[in-house]
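The chain below stands alone, shown as structure tokens; this is the form predicted alone.
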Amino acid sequence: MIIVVDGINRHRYTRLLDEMFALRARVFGQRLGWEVDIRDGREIDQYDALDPAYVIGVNEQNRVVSCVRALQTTGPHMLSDVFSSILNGEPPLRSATLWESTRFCVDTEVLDRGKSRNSVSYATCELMAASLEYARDSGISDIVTVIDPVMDRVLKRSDCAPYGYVGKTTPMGKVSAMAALLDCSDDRIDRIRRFAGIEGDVFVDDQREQCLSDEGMTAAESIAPTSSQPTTQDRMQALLQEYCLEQVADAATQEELDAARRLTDNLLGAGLIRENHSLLAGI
């Protein structure tokens, strides 16, 4: 499912946003190798502090899977200042009606193969989809996307085939970057649906956003764990009583017997294990 953070909204969601530039220090960082200033293990730049908007995907575990920036063209954006090589002397667009969608990336470290719901193919479709319909809800006609060789045959695999490009390909870390165009058409995000599968509205309903906002994430941990959500503690301890019993049970002379009494004394002495009748009746 997709949640937009955006300038109004924001300060409700820290900590998702910490979450989704850790994903894009991953990609961009570590797997792509650009030249992006990573700190404390998150990828943030100048653009992130323009107040941009953030198309983002999250799994039923409200983890971040995928995400992507959409950014106004009528000012800064990184196609005019930070990729410009890729425009090869040609002025940087400006419109009203197109955005600059960048850092478009998923999490394939938590995603599957193939196309399940749960699938690298499927949250890749599910974002560009919403991203359109997002920008098409605003006003937007058109998006300008900095993506390299290989996001384009994924655009182009998915129905999704840019109708044009701007400037050359231009090498960009380990590898090549390309500005491409694509509309926001109803015909383009039909395309995308059909091709993965993707039915109904995409976007995340009142009460799942305000649970994945920071105060519906302090809540949830604040919920104890049911008997059925065992503690680290509680599986701890009851390995802990399993390993007496056994050692009670398993001792093959008095020295042994006493050795393992001792140690269950100790255990229970230091609140490591709880008292139980299995284990009073071996002491």
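Residue numbers count along the first chain shown, from 1. It should be emphasised that the depicted structure is a prediction, and the values quoted were computed from it without experimental measurement. For clarity, a rigid core is taken as the largest C-alpha set superposing within 1.5 Å between two forms. Compared with the form predicted in complex with the partner chain:
- With the core held fixed, the Cα of R262 is displaced between the two forms by 2 Å or more.
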The other form holds:
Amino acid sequence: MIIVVDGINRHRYTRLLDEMFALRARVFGQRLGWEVDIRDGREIDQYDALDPAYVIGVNEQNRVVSCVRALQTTGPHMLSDVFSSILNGEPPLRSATLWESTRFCVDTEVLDRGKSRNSVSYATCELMAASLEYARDSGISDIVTVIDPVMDRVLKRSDCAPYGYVGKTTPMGKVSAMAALLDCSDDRIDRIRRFAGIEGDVFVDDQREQCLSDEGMTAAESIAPTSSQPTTQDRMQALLQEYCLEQVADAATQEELDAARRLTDNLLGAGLIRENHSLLAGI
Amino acid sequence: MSVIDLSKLPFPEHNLRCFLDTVCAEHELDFAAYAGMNPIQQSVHGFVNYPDEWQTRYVEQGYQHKDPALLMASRSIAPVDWQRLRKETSFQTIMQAAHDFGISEQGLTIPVRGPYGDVGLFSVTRNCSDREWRLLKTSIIGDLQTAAVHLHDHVMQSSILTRKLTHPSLSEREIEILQWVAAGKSQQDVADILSISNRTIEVHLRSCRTKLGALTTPHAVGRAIGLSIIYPV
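Structure of the form predicted in complex with the partner chain, given the form predicted alone:
Zooming out: every chain and molecule, the one shown earlier first.
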């Protein structure tokens, strides 16, 4: 699932963002070897201070598995500054309906191969579809995205080939980077969704949004250690309770009924079962 | 920071309040408002086409200091639908007061970020149901984005200092494309000549218009010739 964190709600998602910065450090610092600033295992640059929007993918365990960052091209953004070498020092495109997307990445350590929901391919397509949908719904028609040649191939393979490029492919550490153009049209979004078999709303609902917040995560942690034991205990209790009810109900003679009631009383006394209405009625 | 009401200033080229009225008329909206912060000039600009009584009330109550539509939208890159603000008490307070002046709580604010830390906030409202609003929003939001940036850039250009700093800088490719358009070539012609996609031409032309403060391509061509960026053909 996908969640959008921006300047308005980021104070509620500091843990999610921290995990995202750690993922970016692993991908851009270690795997791709880009010249990025990494401190305490987090990759954070000056554009993260400009209230960008982050489109973040999370798996069922609420772990960050993918992310991308968006900025408006009317204001400061990466192509207008640190990525200007891609544009040969030429001024970047500037338009109200064009956003810049940077730091697109997925966690290849957590995700597997193949095409399941837990695969690199699905997570990549889900993030692409979601970021295009978020942009489209904001009135944006095109995205200029800074990617490496590997990502460029991924886009082409996922039926999402860029319709154009600006500037040239430029060395950036171990690999090179380029600026590709993507339209946020329904047609492109449909193609990506069809390719990966994505159906329905990819964005989290209010309840999941709450779970992913700092508040929600802290709550989940405080319940977690105590909640796992009671579940087996509860199941045992329910089974015993059921057994007692059956014994009482199936008693053919007075003797059997008395024995069943004695057993129930003993178990109740030992605290192994709880009194409930049907049980009391049986007794 | 000083507050400058642009609607009270004579504008040789553009009547900004008139621009708001046009946007409202074209997009079936009730009201529109603009507020902009220019850190270079240390000033806040604003103008609206709300009823005068509401404007007075708004400033009297100091709502600009707590209006979440302004405070929150400036931290977003996407337009902020006021539905997202309904839980905020400050929003409820302002909307209760606004209701008396015929202003509905159905609206959105588009944040504009300029190159020098300048921020513009363009808000529109329309009294209608949630469903109607969703449909209207989908159909006009792209145009509103363009209008918001156009408005913001014009307001920022009204300061001489900012005007000096923001001399339109077009890339070689943008100039090349605009030059071919000036020579009478269609978008598809230019795409064929340069061997790039039609949509790449479209995005470059959109960027040319934004940089030159023009709403149409012919207007951009005129501006570019006037600034000697391209040659008259």
